[in-house]
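There is one chain below, alone, in structure tokens, taken in the form predicted on its own.
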Amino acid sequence: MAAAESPSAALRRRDLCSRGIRLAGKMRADVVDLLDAYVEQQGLDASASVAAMEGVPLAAVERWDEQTGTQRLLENLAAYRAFRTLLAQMLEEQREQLGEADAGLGRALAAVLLQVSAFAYHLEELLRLESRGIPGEEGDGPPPPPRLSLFEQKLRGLGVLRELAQWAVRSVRDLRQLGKPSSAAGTAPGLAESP
């Protein structure tokens, strides 16, 4: 178990949880709209069925109730490094493929782009919290995915768009465990805390 943290820095975890599961709701419900729009102007079907794609970190997780606080900012903070990547590989494949012809599209997906950097940034500040070293950005970011015809960006953007959605969700779960009073960060949650 870990030492008790004093109540200053009790309290200043709880408040950068609580304004990381607002930030992490409003990017979502961004995503969500962000998804709708691209489904529509890419010509997709909302229902199409997308294959795990390399380099798109998947929300789901195994024994979730078994991590402890820093293993799961540490995946938070993976995840939403690589989104930041993939965001901006797909903001620059829609500026490739329509120019210009389709801006608001490509504003929304700006946004969104900065909401995973900002939040990226609020997952390093509350690892200095926890007095945990930032993990370095490994190189420049996975290396740049094969060619992919249109069709198959098309996809991986959906892709894309869904997980990170689906992320949103897991951080918000992860923060409110982090958040919670009993919750150290370096212990694992009791069965009693698990969501």
Given for the second form:
Amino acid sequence: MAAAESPSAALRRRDLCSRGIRLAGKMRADVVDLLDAYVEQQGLDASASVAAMEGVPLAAVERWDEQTGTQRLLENLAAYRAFRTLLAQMLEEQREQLGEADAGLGRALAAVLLQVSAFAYHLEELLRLESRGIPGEEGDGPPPPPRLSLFEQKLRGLGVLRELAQWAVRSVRDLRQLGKPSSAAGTAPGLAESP
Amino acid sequence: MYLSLFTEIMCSMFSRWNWVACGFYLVLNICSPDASGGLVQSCGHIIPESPVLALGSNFTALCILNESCLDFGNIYASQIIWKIKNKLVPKEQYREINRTVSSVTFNDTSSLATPLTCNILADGQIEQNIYGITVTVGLAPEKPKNLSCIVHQESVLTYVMNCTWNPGRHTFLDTQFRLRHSWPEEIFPDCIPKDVNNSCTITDIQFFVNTEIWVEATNALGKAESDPLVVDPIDIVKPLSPQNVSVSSGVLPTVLQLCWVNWISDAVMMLKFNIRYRIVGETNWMEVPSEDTASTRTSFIVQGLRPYTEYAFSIRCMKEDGVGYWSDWSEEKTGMTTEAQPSKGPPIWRIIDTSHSPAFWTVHLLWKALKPFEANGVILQYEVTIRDKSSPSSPVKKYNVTSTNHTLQLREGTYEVTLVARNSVGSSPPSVLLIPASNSKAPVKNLRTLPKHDKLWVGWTAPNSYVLKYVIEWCLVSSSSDCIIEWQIALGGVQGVDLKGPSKGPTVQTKKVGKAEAVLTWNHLTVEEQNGFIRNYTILYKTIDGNETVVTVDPSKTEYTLSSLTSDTLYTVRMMASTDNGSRTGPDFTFTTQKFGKGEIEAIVVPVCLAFLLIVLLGVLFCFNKRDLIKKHIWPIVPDPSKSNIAQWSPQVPAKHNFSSKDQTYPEGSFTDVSVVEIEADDKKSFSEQDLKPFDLLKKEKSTSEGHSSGIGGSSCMSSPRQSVSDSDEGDTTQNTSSTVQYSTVVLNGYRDQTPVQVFSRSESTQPLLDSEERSEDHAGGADSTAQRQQYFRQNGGQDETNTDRPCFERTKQITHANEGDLVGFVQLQISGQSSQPLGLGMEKNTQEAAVSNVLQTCTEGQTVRPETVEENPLSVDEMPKSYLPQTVRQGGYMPQ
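Provide the structure of the form predicted together with the partner chain, given the form predicted on its own shown above.
Shown next: the complete complex, the earlier chain at its head.
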């Protein structure tokens, strides 16, 4: 079954997975650093709990180990696309609030945003390798968020970053699962046969 | 400019026309607005306007004449000539397209230059410019090649990517390079190089995504792109070297632990390392096997080191998988292994002296100090144990010794001597020496020696029986010293050994270098370096191209004078120490002999100076002898009729200081009583001891208060060179204030510093003295006192030369209002001598020495006293000014070179 994948495709897949794992690892490290800076700069309590917010994808999932590879990729892709939008919005709000006053935080946010974009690209490439259509972005994009107060914006930012850190951990596990030789067969049993 | 000129010439050209037509032409050409709204209208233009052309391509330009000019100027395209920078383009390249358009074609643009002008040959000969264009010739950019990038880590979180490329040939045009990079779905801002065209640094780097990087070169002739480089920036990282490296000694004496901090987080990349180390003082590095350091870590234990040895370490790192670049080596850190017990016992031997009595021995036990790698630490003491084998019951004797020998008095017998060396960790294995009652061993045969290189080889024939080791004893056979026995141990298997020569040669240097000789000095070698007794030293010296000269020197000396050297020549000298066992040469030393010998310059200069002085002296004597003759010729005495007074002429008055020459000059006796008095300005003898006393007092006062007058005095002196009679010294008042003056000055001043001959002629006139006369008299008196003071100052010697202008201050104090306050204080200070002089003022003296010299010349005009370099009063230590030069000069111990 696994023989259906050409050696170059397998190599490419492995490369994408390992690179994606490392990118997710670095992203998590950067997001954790950014969280500290964000909490301090926004004057928030680091231990404040933030309720689940609309539009922020949750990393926690039931029966994670039962998911297929494609399912993992699609969920990841959807989540990172959502984060891309959310982070871009945060960056915009950040600029509006502070202007150039805290360029360091802005730069860190932009760097994480870039990493999220890059990770989304990795996921798309992996989906392409599996001959899977890549879902359109517009349809899956979250609805425009309601106008929030300044404090709500801050809390929302905190929630986004926390959830992104969670997602980075989950993505590493997802990609490791995908990188396993057996998972290639498991992910798309029907795809290999399809001409 | 072209147009106005053109108009002017057109007017002269059409001179045969009437002036009205010309005026109309001018109006048309200059004042009529053209289509574009300008004030002037050209008679034509060139297409294309200011082109940029590829070098080597062909090019055609068209010159299009305006219809208006055809009407008035009778100008047609056939008259057009083309020029490149005032050089005519051959007519073969022209083509007349119609009556208003001419073209020119260049097959190779490399022949083009700026400007290219279209001109008209009006009236068959008058050439006038119609239009000109600027032509730029260059090349399209080449495709940039060899693009390569390195990501440099700048801090824990900052990475920048520097890319370099080959920009290709020079384009002769303004060519812009831009480094571009993108992700498949994201294009980043361009990196535009500053001041260079072959490198650029991107500061926004994201890892783990393949990034496409390429270079674009653009100029007016085109655009070229390099091949893209697709790389994940993480694969081209040059990390920072490990920081905060520390070395600590471990539990074992052969290990050292290294700790460091990695400046790159594990989330970014895992690292592998290279660790290198060397013994401090050595140059060769050893490296820890790379497989031992192939993973991320922050410490490592280096093993297999020598105890009690200082090592230097440095570390570098790179990405664990080997993709990327090694960091620089970290800075070196040193650490020392701990001591271990000595690894072997010291070699031991004995010399038995039985000269007093055969039954009682004086046993000299000798051993050699362990080498550092055997001692493994600092040897604190040696423990010598003597066991009498002939009487086992006798107690074992133990001695703790810190030197490397020990002398014992023993009864004849068989003894076992055991020696251990001890350091802070422990003891060495014992060295055992058996001293038999009688030597039963047969001596080795065929002992022979042979000089070999720097050593003396000793060979022998081994006996048949098993030999554990040999001991070779030797001593220096010399008439100057006793035979002091040296020894060396050789292992049993060998039949020859090289006796060690000196381990180093003496370091020679010059003590003094003259014209033909040089004094060389050196230090004795230490006992450890000698490895025996120095038999002699050999000095080898040579010029660069000359033969080497060899001199043998007695070993007791540490100095030798090389003679018969060539002057002004570079010599190389080295020195060899020789023992019986060999020789060793020390480092080369070079020196250059002097060009002139000691006293040679003086031998030339002194006679020349003496001869000069002699000539001057003779000249002065000659002038002195012939002064009357000179006077007669240069400044003859002209009788002043207004001063004649016949009524008071008194023939009875005897002629006092008559010179016969005057009588000869005026035989009629028109001057019946003319006396000439010569007063030497520097006549010290004319002052008695009594006269000098007040100055001595003053001198003492001044000793306590150093003259601090240089700056102020200098300027005030210069500003008022004249003084009034009433201002002169008190001691001179009787002389100077006299209203009836008997003398008028005939000759006042000497020339500059020459001793003036002041000649006074007696006059019967009752007229008041002219100012100059008063001054001269005052000066005569003042000068004397000044001379006197200056003499005092010179005697005093402790005063600096600035004091010599003091009389000037005193005389000028009333007329120099600007400095009055200062000067009054000054004079008080000098006279009372009660207040000590501030040290700071004394410093001015040095800087204003030149000014003082001038002042002296002004104030002591006509004096023979000249500014001299005057010795300072020695100051006490705490009085010393905090100044470098004066200190050294004053102390006289050291002159800065």
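Numbering follows the first chain given and starts at 1. For the two forms, the rigid core is made up of the largest set of C-alpha atoms that agree within 1.5 Å on superposition. As the structure is a prediction and not an experimental result, all values here were calculated from the model.
Core-aligned CA deviation for R22 between the two forms: less than 2 Å. After superposition on the rigid core, the Cα of R173 moves by less than 2 Å between the two forms.
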